[in-house]
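Next up: a single chain in structure tokens, the form predicted on its own.
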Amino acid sequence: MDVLLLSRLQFAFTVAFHYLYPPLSIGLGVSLVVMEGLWLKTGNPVYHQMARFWTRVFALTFAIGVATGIVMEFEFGTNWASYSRFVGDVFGSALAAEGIFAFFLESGFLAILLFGWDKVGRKLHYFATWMVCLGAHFSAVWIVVANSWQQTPAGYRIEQTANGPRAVITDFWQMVFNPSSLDRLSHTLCGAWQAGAFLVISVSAFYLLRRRHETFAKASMKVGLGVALVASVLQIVTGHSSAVGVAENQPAKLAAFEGRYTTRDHAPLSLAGWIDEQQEDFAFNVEVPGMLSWLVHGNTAGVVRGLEEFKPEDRPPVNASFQFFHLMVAVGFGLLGLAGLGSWFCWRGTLFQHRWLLWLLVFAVLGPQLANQAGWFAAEVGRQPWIVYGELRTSDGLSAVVTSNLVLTSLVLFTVVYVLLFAVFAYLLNDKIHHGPDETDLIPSGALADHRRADA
């Protein structure tokens, strides 16, 4: 097999596997802040029990996320040395900022979050919970900034060196706030909030169906649905904003997302379809007339650029981009519907009577992961053939000395190791769920009063 294809498959596999865990950590961090805050505000011991149980799950996702993320940094040097030389100045700054402002913050307060429940005051512990949550978010900030620079590079100049061209930062903040970074960051964070919230919802629904830990499950369900509904609404808003930015900054990508080969006004919005790339047309298509122009420009007369304006060698894989993008959108609207339906029944006090809905909510945990993966693949496939948009082609970013046999061997080994890691994660998560919350975590109100007096 071709070394370029194998290297792309290897990196895609390692990123996809790693990306299962950071969204859960970020989303669970938000839920922990809400749960512990409710405990401190109300004194209800169930919220304390919730916070401690979900802290254990958070620790598991954090540990696996760190372990799987390290591999990608080595791949930059082994498989993508030319790319690393080109972006080293940019990525070095962003990844150093992540280490200083995100990873150290998160890991520094993690011990207090995990082991400080009975050893520090409640205010200090809640502060640690906030810092771990913020650290997880800051980590996403710098990773998304680095990746967004690849999509819409800014604040740099190209410098010729003995080893080839190299991007050098000329304006750090222009690099950070490149044209796509804020849209992509907000969209990514909303997806992470959904991932954490729907995990809380799924486990709570499972307990309710099994009639176990019902008081705990009902309280967790309400928190999870609240976070999920807010995140799902914001996900649609940020997704639209991000798509408008793609239309402006990466028109070939938007054309691929919508399967549009022809530049035209009154451009229709495709709801579903299959694209014949040889014929440069849909094999079948379900569309809404004029809707794409309206979404991009605010009026149906707006002109949307088609792939015909770009050389064939500069076009992304059209059908793959189309399918990943539409899968993400479909799942996103499905999650919004589930969050809205669950919140409606919960507000009416009838949610726990509808077993069919509880079963849907059990399996809804897969939705955010599917949408996050599809969105990430759409963004990366749609950027092709560029690894840095308009500056460096993916084929030019490869290491010169890596052979297809080496990449294939490492890909097989990574697959085996990652399958084992996922099995360990699934086993430990299943064990924690079946064990359930500890009854000893139900702190009585008198103990909370002792905490408050100690803080005073």
Given for the second form:
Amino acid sequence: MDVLLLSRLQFAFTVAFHYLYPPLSIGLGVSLVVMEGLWLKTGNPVYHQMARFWTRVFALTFAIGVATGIVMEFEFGTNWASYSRFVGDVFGSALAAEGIFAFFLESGFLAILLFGWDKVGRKLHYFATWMVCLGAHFSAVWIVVANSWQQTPAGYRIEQTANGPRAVITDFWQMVFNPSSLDRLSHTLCGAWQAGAFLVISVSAFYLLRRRHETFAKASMKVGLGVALVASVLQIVTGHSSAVGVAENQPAKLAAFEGRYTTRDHAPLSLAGWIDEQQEDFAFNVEVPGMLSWLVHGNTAGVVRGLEEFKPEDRPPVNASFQFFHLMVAVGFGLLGLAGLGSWFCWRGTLFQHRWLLWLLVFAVLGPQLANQAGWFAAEVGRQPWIVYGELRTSDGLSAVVTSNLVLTSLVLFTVVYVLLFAVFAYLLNDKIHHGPDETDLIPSGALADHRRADA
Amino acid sequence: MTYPEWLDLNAVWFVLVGVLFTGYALLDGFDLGVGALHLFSRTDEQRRIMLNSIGPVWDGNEVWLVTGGGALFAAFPNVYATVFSGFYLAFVLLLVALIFRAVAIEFRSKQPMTWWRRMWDVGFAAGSLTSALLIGVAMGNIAWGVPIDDRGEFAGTFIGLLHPYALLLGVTTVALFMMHGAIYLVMKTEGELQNLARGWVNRAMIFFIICYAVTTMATLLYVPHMAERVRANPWLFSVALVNMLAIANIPREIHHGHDLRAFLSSCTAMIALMALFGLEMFPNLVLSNPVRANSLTIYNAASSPKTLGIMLTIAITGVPVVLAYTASIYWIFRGKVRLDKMSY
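Next, report the structure of the form predicted in complex with its partner chain; the form predicted on its own has already been given.
The next block holds the full complex; its first chain is the one shown before.
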């Protein structure tokens, strides 16, 4: 097998595995802020119990997120050295900013969040919870900014050097706020909030079905549904604005998402389909006439550009982009439906009697993961054949000195290690869920208890 | 922000990248040292205390490496690209070692089974030991010089990286981190485990001093370019002197029960060692051996002045805040380790 394919496989695999965890940390971080905030506000010990239990789950996802995150940073250098030389001037600053502004913040205050319950006052502890949550969000900011620059480069010029061309920064803020940064950041964060919220919902629904820890589960369910509903509604909004941005900045990518080969007005929106890339047409397709033009331009007469405008070597893999994109959209609407339905019944006070819905909610935890992964793959496959859109081809980004045997070795190694990690993660998470919240957490201990007494 | 013309931003970033990696060595150095000593402890409780002595801080300490890597990528992308792709297998192994170190801390005490705990004990120790060794081997290669072609690409092999001098520096790094970690443990523990740790300090120090003496001899004999600047500027010998005095001070402070001072002496010794390394390397980042002209320097491997300026602004804004809350967190978790229900 060739180095390009192996290197892409390895990066895709390591980033996909990593991407299971940070969205959970970001989403659980938001839930933790809500839970601990509710505890401080109401003094109801069940919120303290929730904060404690979900902090333990958070610690588990965070540890694997950290352990697998450093791999990506190293891979830019090990596998994509030519890419690193090309983008270092631009991309490197975003990565360094991520370290200084985000990673130090979250890892530092994580110590207090996890181990500080009995060492600091409750206000300082809550501050630490906020900082960890904020740090997790900041890390998303900088890495999405860096990735968005690859999608829609801005604020740079190309300079010739002895080692070939490289991108050099001309305007830092233009680089940071490149045309797709804000759309992609808001879309990614909503996906992360959904991931965390649906984990809380899923575990709570499971307890309710088993009639265990019911007070805890009902309270967790409400927090989870609240966050999930807000995130799922915003997700549709940010998804729409991302797609409009893609139509404007990366027309070949949008054409692949929708399987459009011809440029036309009154372009239909495909709901589901299968594309025959040889024939350059759908083998099967269900579509809504004029809908794509309407979504992109606000009127059905708008012209949507097709793949025919791009040379075959400049087109992304069409069917793969299409399927990933449509999977993401379908799951996204499904999650909105579930969050809406759950919230409606919760508001009516009948949710806990609808066992079928609770079962659906147990499995809904997979939804955000599926949608996040599919969305990420759609975004990155749709960017092909470019590693920096319009500037550097993926095949030109490889390390000059790394051979296929080396990459095969590392790919096998990472696969073995990650399979082991995933098995252990699943085992420990399952164990934590079966063990359930700690009844002794209903009584705050240590410094926190002292403060409560002092405040009372 | 704009910086004055006379300020050599490339040199500033040479120092700042050095500071980040020195910070990493000081902080994660004791984590890796504790990990390397882990299997020498006897009971489950001792092992839990050792894990929890670094529990709240190891993660923040590893961030120094992540940020150092990011800064190297941004400031000197050619070095980042050449070294990471050239040392491919070594870096992949380092990643795997760091992964095991990280997850072993998190996983180990989550289940009571003996086989489970033993498995992660070994993972933690092996991960820490391998990380320390590989970091030292990488340093050894940077000091010795690696084959670089005229396009600035690495022209050697993985086996070529494992020459005796590099391995010697690897072992020396393990010894140094073990000494550093043992002192940290004396500071964080009490009772029987503390006595055990005192014994480790003595043995690790002897181990380190032997390695250090051999490394110094080998450097003077076989790597003379790593002594050139000090030879030409005798006043720089004071840095080497500080290093030696700081090391000599460690057993004295331990003997008098001044654990924190012993730890600070160890930190001073490490800072002096890194300073010597930096002084001898400057302005090279990677020496090309045998063709010296192909070396990667702070000038031919750097990003544009604009990027170096932007990054300096980022560093000036961010680093003081980072240092402030890192210090507060160490302050909050000061004192001896006590196990409670949130512990590992």
